[in-house]
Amino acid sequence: MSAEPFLLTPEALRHPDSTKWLKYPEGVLPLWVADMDYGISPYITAALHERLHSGLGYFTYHRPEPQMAPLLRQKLATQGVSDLPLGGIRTLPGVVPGLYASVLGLTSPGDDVISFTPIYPPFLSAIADHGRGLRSADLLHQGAGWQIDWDALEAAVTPAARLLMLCHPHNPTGRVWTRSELERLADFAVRHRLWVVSDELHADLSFVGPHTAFVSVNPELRQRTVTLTGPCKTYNTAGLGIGAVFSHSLPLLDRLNRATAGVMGQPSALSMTMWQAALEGGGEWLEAVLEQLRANRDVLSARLADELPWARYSPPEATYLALLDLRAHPRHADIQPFLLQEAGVALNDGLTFGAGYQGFVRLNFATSPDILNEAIDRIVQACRL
């Protein structure tokens, strides 16, 4: 792939449709939102025009599996996943539906749902929305990054856990769960009986080898797990949505479909092509992408250590989404607007991934290195102490 998309300018990117560039004045540098500045595979390109040659009336719904299953079951098996029956893997239009099914179908108005915080915010939304009690578990930030708090773990268990919401690799931390820290957590969730929902957006976007599904550690949690994928976040396509839930238990897939049942869509024909076409060819443009987005976050970590040695920031294991600890600043109380005002750099502000994460910001690395260095002198520039 030519290095192209990574030369980028903020005029060439503020186009009609980007949520991303516009939600802001014109001058801001929009760092927040996870869509990544990279044009799209050409090879995705391609099956998208030669699909619209196709016509693009209804198609297949009813069979057992979607077209692309086949591909998405060898991809999958290279996380350890296998065995799963036909009909284990079912389309959704995006994986925040499946956060919100799972929520529906495994749990009941009342119940009690355990996650990690911080956390992306459709976990908290799917919880709340729906009358589900949230019993948060904060991370641990030490000095070797974000670590479970196993004690807060157990302390979030109550007589009315039903579920346990895994975010892997998790967003916003970017921490990538090792297996044994993933074996323990299948110990917890067998030992108090809790169904799993693991959200493994992020999969292909490790930068510590390959992932390893939560599923696959320990065969106690194939009855009880459903895990959600999809290819938006590896291929920035998220306006064709698309997703996926696969589980073992054909049960639980159905307890997902009943609760959401003439109210969750399905995907559009173009999202199915592009998604094929993604697990067909897309494997040499998101080499290029993970190099640059190693180098990109390399350098954010690099600038900060030299120029903010008093950020606290824990540089991530995979996504393109850096956790930045500016809570030593005299404005952490405000420090999102802040930044947006003083700096002209919007990030994501800490308190949507859950309370007490006021003074933390997320920032999006996935741009071209002449934006990513001018937002992080602006940054610079109006944190120094």
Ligand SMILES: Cc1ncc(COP(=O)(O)O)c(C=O)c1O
The other form holds:
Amino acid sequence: MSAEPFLLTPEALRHPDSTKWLKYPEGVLPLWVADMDYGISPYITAALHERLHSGLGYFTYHRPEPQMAPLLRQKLATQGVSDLPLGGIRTLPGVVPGLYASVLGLTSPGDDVISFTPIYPPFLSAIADHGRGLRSADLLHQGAGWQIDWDALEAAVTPAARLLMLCHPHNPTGRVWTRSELERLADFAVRHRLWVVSDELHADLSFVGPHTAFVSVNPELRQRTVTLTGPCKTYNTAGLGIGAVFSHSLPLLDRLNRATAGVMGQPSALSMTMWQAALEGGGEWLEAVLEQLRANRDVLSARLADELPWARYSPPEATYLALLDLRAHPRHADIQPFLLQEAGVALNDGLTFGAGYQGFVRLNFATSPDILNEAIDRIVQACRL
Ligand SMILES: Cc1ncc(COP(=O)(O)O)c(C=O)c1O
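Right, and the form predicted in complex with the named molecule of this protein, after the form predicted alone?
Below: every chain and molecule of the assembly, starting with the one above.
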């Protein structure tokens, strides 16, 4: 199956509800928020149509687990996750609510939370919004790409540290933590008696082979880890909010439920149908998308190396997000507004990923080759030193 047929036109993408395409004026190329410019799998479209003919009343409340749980279990088994107890998978209205629920359920006000920066911004807001302290270990950006600074990680531990928040694969660097890095992190979490929330939403978008779930690398993690997953990055369905949290520890999941009792809400019937359909029949579509994403990533890497050699950049091992270090540019202090103004390209500002990331921008390359190449032309033109 060729990748081209699922590319949406800019006219279709400028749907009145689209955050990505409507935040900035027409003419600006929006390569920011993590949506792909691709239509969804026809298999999902068909399932959604069918669902509309079956009524939209309350659903699944009588079940201990959602309908798609057996399919999700099969998929998790390929990531090394086995023996989840009945009730060990619980749905969420999205993965961000799962980040917040983890902070609320696994820590108390005044506790410290350890994470890596740069990081997907809701990690930071979940900690700050609820009066917990961020202890962040900056990743190192060296020759081999983004790396964990193990000394900084140890230095981040305080007597009040209770929770490690991991993003795997990592947004915004695109790192896929290796098994040996995961094992070392597991040892760290166990040694310091930390709870862990591992956000693995980007697991399917790996260019370096099958995903290894963090909880699978050390049996001692099972009773201290909750893992977040969902379909929205893989199948481009963020507008149909849904996610799930799973754990071998039912008491940990109960803590998340209690901390958010009555305010979490349920995912919608259509989102449940979508996820079920994606797990059943979304594979062929996903393969074509990954082919397109890999090709786009390679174009971006080659062109940046040739045309913007002073920009520091390590091609992501997963995700369709590329973090560019443009600190060598004279306008590094306001590089995102500069590129918006001068290049007509909207990127995410490095500042939002943590203190110290001014001068970085995140570029979403899940678009057509034409739009990507046009955006690179414009960035190169505007950034010429
Ligand atoms: C690591 C990560 N977690 C969570 C989310 C958002 O998940 P949701 O839309 O299900 O809340 C994103 C979106 O880009 C993400 O990159």
